[in-house]
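First, one chain by itself in structure tokens, the form predicted on its own.
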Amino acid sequence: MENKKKIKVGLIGLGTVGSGVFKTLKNFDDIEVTKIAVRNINKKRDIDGLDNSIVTDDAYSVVNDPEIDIVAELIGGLEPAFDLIVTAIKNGKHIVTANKELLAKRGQELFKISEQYNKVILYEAAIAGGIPIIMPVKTILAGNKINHIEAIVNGTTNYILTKMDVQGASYEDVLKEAQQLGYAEADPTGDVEGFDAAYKIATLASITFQKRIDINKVYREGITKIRANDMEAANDLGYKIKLIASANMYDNGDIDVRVHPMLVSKKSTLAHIDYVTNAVMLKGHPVGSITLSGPGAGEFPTASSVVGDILAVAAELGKSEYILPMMRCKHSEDANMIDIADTTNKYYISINAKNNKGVIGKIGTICADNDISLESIVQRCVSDDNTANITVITELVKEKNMQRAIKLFEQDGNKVNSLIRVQV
């Protein structure tokens, strides 16, 4: 049998994911990693079989290397990643990336350039680590009209919320512990304020609904205001609190994409996705509702998706002039995105009210005046300072009416501790 030419791969980044990709690719005889760009060439790397002569701190030497067929970009961030990928495409290379921020903010430009040069960009690892989601949506689920996505796509926040729930602990205490264990970054903003989840849901919504999603119009709210009391109240009411990334396409084609904490019914699968596990639930016709869950981050789970993409490209090289047509970007229409103020939701509200006569009546009146129907209103204990803790769950309400009512509660001398949307 003739000796088949090895497919040559260049890696940009040898951090957690890059190391996993290098180690996994060693199991494939027909693929060879011939160059790896790193930020710090002097860093000790304990990787079996790593030949230091292929490691460089000049990333452009990877994308400009005429021998390399596929470049895997695993450094994240906007620059230099964007320029490196564009350079690689112009030099005739196919791209595999795990870079959710880049796809959410500049994906449109990248896909346009890749099409101009007839190259593919695959990004299975950018949405939910090891969970296969892009390939299924673009291939096996392509016959569906999917109109609803609900997902837990950030392990750090899911870990923190699970720990708060299990331990009855405060957000601050659990965050510290998560940082010590390496589950949260020293600066956790990208995770805890919902940026990471927003990038992922924007990209997932754009391929699922086949419309361009403007990341600046994705409503985003993190988990920093969630209190141990909210966890307890939610449990009593039959819910768990999760950071949910959701995308909805209405019958008229309008699209609502957002990330925020939610009370999720304990009857729902997503309520039981705990610690660093991720899950993506899709609803559509004809499939109905399916949930894919698994590890959303980590060395080998993410490497699994990156390597899968590399192998998908490698299998096609030399077979056709236009490879992997199903995996390419096929949409150029901008989504008509709805502002959160114009959406309708159910709400959980926690209020500290002066324990005066008729306080519940007054809250009821403000709600009625703003077209808000209540599903339940519970007065919990009265504190030493003679304030009562009141928990309200509303029926479906317009967001702008709810926000107006919150202002009125506060003008009335009450303190609104929490306002969290409830899964419908």
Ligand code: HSE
Contents of the next structure:
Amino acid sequence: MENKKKIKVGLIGLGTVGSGVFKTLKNFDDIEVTKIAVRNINKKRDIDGLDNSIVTDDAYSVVNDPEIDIVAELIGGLEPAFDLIVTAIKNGKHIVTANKELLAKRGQELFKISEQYNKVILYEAAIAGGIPIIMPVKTILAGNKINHIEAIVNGTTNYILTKMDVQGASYEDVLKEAQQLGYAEADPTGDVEGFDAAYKIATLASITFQKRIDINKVYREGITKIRANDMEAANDLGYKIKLIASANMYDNGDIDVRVHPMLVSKKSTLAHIDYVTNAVMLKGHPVGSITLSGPGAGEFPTASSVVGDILAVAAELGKSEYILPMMRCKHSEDANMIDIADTTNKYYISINAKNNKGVIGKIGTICADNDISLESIVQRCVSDDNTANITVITELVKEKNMQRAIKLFEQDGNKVNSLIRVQV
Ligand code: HSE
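Provide the structure of the form predicted together with this ligand, given the form predicted on its own shown above.
All chains and molecules follow, beginning with the one already shown.
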């Protein structure tokens, strides 16, 4: 048999994902991990088959190594990841990364440099961990016009919301428990405030709609204000509450990308995606509606995507000068992104009103004055302090009108507990 040259891979990062990638790549005879950069070289690592002589704490020795063909960046964050990737590209290496923050914030610069140097950057692992979504959108779904994405792309928040739903517990209690079990980080901000999901949907929308998405224009709202009572009310009304990352392209080309909690109909697939599982639902023509679900994080699921990308590059190396044309990012048009204030949504509103005669009538009048049509209005209970808890579901209304009505409800002496958008 011909003695084929092994493809040499350098890893930057040997944490959860890096270890999974190293262990998985051991199964491939024609791929060799020749250098691994770590932050702390003295840390004890119990990884089968790891030769410590290839481990370094100098990440630049990986990206500057002339022998390495592919660099997998698995450390996350903006710097030094950005500079390491740029250096690697300039040194002739193809890149595989799991870094969603970097792609969302500086992807444009990176893709420009990779084109200049005729190198590819693949990032299947950056969006929904083990779920294949980037490669399918760029290849087998390329014949579609996809105009709608709805997704659960953050496992931490989905775990918290599922537990709140199942246990009837408060956000604070479930967060504490999730932190103790290692499902949520000590500083959970990136997950619970929706940053992580926003990075992922921004990148996914950009490749799906083939327009540049400005991460600063992605509307973002986390799950910290969701109350156990909202979960209960949603259930009674036939919904589950999920943190949904969505992207829409309207007929005029305008694009709406956002992350916020949403009441999702129990009849929809996303309502049944629980705990740390992720799912991405796409609607397009001619395919119709499809949902891919699976593990959105973790050592081996994420390694599956990183290794898939490494193998895709490895399979092409040496065949032609311009490899993986389908996987390249060639769009250069900025998306015209619409502000949340200009969108139209259905809403769930929970109001505590003084238990006087005519309170429901007053709420109805404010809605009518602001062009808000109601689907349902229910007085759920009267509390000990003689306030009535009223739950409203609207029909489709303008966000601006809704926000104006909320102010008026409050000026009228009511307490607005929650305003959550409802899946349409
Ligand atoms: N922190 C993310 C989540 C996993 O909770 O889903 C990595 O993207």
